[in-house]
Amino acid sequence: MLIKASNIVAGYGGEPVLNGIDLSIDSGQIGVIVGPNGAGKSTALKSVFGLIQLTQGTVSLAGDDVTHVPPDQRVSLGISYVPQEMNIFPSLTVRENLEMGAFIRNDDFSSVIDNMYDLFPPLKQKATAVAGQLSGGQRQMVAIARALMIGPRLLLLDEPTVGLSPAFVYEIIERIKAIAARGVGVLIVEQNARRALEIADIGFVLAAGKNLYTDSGENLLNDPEVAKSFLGG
């Protein structure tokens, strides 16, 4: 398993957020984590992230304890992680956020560039633009190739498609499966809950901080609880 989140218990003073939540996916799989507001989708990720110090639980990598890792480590283990908000750089330009992107590298990265030009053409037409001035949809896009360049093994998404016009909240979530494609573990908290688990492997139904329905994206969307109270019907 390339992470498991195993009875985690966390939250910011006081009562926890998660009251031991379980979370884990492989390598290329598409994780979706899906709940009403305050369900504690959101720590989740920065719980896996270590932004969270963990009342009780464990979080494992492919099998290594990283439960006491800070972020940073984490991000030189493989793991990236793109918040919903505050997640480029927007007084630089589009190369300039990869470029920050790859901090951890210390190798010639202009074919990673190049690569992430391939996955995101629009970022190509726009390397020299300042990615403040870009569109919702293609700074979305600089967040999540920024986040590519290390190479990560696991990818975290905090509401990816949230603000964006269906034009691109088409386009992220193609963009989600090719990433996938390639190998590596997304995990993916979002909004748009029908549209997520359509891609999800595996699904994840938070409701106050805890594991309500754990299955398949298809199953998930076929159960006809989880569509009434969470899917709208």
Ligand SMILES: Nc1ncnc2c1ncn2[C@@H]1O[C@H](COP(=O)(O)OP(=O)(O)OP(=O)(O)O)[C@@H](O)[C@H]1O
Contents of the next structure:
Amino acid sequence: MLIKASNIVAGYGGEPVLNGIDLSIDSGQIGVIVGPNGAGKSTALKSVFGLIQLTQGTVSLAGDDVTHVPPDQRVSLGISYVPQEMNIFPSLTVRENLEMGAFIRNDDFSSVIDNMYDLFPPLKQKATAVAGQLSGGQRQMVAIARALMIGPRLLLLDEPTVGLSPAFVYEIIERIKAIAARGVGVLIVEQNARRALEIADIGFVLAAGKNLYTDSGENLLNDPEVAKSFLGG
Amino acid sequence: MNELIFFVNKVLISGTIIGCIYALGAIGVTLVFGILRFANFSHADMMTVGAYIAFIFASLMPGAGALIGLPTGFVVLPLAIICLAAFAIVVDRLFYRPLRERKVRPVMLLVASLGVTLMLHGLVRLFAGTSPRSFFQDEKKDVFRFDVPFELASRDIVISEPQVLLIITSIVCIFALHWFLTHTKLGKAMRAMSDNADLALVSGINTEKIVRATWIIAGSLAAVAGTLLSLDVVLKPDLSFNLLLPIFAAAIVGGIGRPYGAIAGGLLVGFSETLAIFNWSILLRPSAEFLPEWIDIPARMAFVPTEYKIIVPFVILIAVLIWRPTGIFKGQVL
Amino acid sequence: MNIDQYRREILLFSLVGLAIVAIVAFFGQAYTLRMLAEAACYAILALGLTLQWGYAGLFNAGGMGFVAIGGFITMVVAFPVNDAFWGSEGAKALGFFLIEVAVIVLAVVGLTQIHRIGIRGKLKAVCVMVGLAAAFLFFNNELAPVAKLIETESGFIGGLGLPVLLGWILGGLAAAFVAYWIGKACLGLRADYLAIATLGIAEIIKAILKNADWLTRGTLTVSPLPWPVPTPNDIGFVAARSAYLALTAIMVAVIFVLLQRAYRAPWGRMMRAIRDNEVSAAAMGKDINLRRLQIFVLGSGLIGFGGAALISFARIFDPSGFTPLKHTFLVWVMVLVGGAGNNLGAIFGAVAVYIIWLMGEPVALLLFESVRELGSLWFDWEAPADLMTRALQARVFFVGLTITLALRFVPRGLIPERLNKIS
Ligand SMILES: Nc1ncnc2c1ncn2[C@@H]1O[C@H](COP(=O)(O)OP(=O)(O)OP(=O)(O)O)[C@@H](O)[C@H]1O
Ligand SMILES: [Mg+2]
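Other form of same protein, the form predicted together with this ligand, not the form predicted alone:
Then the entire complex follows, led off by the chain already shown.
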């Protein structure tokens, strides 16, 4: 397993938000977390990245225990995280945003930037534009590209398609597939659950801080229970 | 014509000078505010300390200036910059970092900076006394006079050597800072952290390193501003609160976390001040002959009497807070 | 409530008691009474500040300004009538000037309404700006001769000869009034802005009081300010100061009880919830700013009131005597050391810190005297002539050090806020 989070209990100081959840995916796989609002999806992603303290449970990356590794060091271990909101540096240019993603790299990463421009062609034209002035979809591209700059093993994406027009949703989802195809493990939280589960190798349905269902994306889509409660019929 | 020259001397030159001082101070304040998220009340006292450090170096090596033909106080400036930058880091280690590590609300750091400012206040007074000192005890302050080639102008445009140095140094500092912020990895990371600190952390940016860089820049600029200000006027220990308000006003006008805004804000506040206390009746006086008898121009006609100068930055500050709290350059959302 | 905390409080207050006994023994009754009466006034300031900072997390760095307003209003209200002024030309000129000001104010208010006659947007903003600037210029240039006339004819306008307590109350109200406008401008924004604005307004108030000789005699100072109780001239130092102390102590007690009740009431609970960010701004809407404004105004009013009592006690109104150190930051130390958000802590902090502050003076002098002696004995060091004034200035250093140390090592103060939930 690339990443394995077992029996996570975590929260923000008060009652725990997560009451013992398990998540795991392998390299090159896409894992999708779905669930109702406030289910703890974002919290689950944050605990995988180490942004919140766990009261119980462990996280391991490729077999090594990283439960107590602080987030900035997890970056060096190859985990990248794209927050749900405020996930770009708005007053920096697109190119500078990418450079910041590569902050921990000391080598010449200009070819990586070119790769990103290939992956997200709109960014190439906007390279010197201030990121805060881009459209929503382009910002999301900047955010994902920034996270890819370290060449991560594991990419954590929190609702990358929220608020985007259908064309952009399609575009982003296609890119995510391409990223996974390069061998990166991708763990996504998604509102467009149906669309996301279609590309998911594994789907995790969370509700009230617990795993409700865990299965392949296809099985979940075909499960009438899941479809009724979480996919809008 | 003489009246116009008076205007140039009193408003254009003075305004530029004080504007540069405010700008240099405001850049430091705005960077610290943007990155450490608190209004650093000790900044003006850091400037004072910087000036005193320069003074100590200058008295240790009298005549150093004469070798190059510049004021000694200016020649020792690099030493003062190094010392004050180091000092700023030490202060951070002792008083701010422990609080940061406890993850207190940023306003606690503001309280700490009040403590620091009082301590600096006390230290300066303890070691240097309260009487003003001059960098030009044993040296002559050069003054440049420019003759204006007009018949009616008998006065000269006057600018002193420290003032010229101040303007040149400010411009150099500003360009150097611009280069640093846009062309180096550390500088870009500083802007990034000021933009979105959480994302900076998530990207693996070493925030303590950025904090250190911020203190070095703020400290260096404080040393420059403090020393050059006391070269222009005198060195005295009670600059602090009178300087703090215009500097904050400049930083907020420019938008928090926006160094270029701080420069614009500094000049704006500086010019507003000099324009507000300028005696406008001097400019009106020549028109007296053309006016009917019954209109007499009052001897003093200033917007603000000199002793109430501090009202100017305050009014600017409040106006910006009411109408555009993010500042003219759209600073951080607060 | 927890026993340990009780013990601690009793211990701390006994220490203060012991210190007071020792001071009576060394410095005598009259000195001790003076110290305690001033400490009681400071306790009112500290209660006002702990209300703002401790209850609501509002950063007021302008205590000095509110103290000065309280002192000034008390001086105007209670100082004997200056007959020389009321009979003079200056009084007429001032009356005329006030009428002019009223007209100008009306004109400016009218100008802000010109959108009704179709002038809007940028044009209106420009009109209002120009109008304001003209009004301000006019105000300045009309006031100057009037002020000059009053100063040459009769010195200053004098007081109204009304009861002192009325002066204190009006002083508090005036401070609250100023706080209202500052609060309106800054309370929706983050704490730092309020700190900067209050710092600025305090310096401005001081500048005005210091330079408006016709109102305050400026550097000439006004004295003797009347007392609400018989003065030392009537009944001697000990009796008079005892009476003053009794009066201020009663006020502290009353304010304490009222604040305590407010703290426990739903209102206080709400304030703390806002301070600790338990209620999201969205859930409360604009209400949060209104509540912050209430508390800021109330706290500043208390500071104005306490300041009035403090300045009255000194019997002299000296605008240059208002210093950020003594009237802003000393109070901060009291609140931080005592324990922000705890009224008992504020009172303890006020008394304890004030004792240390006063005792710091002889201690500093003694210390520096011995430094000078030893220095010249061992190192042939010739101390600077102004060493003793420097020694007193150095107390600033310790005030600052105390603030930073308190933040670091006793972040919740010596008598911390009791955080057990009051359900
Ligand atoms: N920073 C925080 N501090 C305190 N509580 C939080 C914080 N962030 C989230 N919560 C709480 O934790 C619970 C789960 O939040 P989380 O953001 O993980 O939900 P989510 O499944 O991502 O919902 P959404 O679909 O709205 O993004 C919610 O009840 C929320 O109120
Ligand atoms: Mg979420």
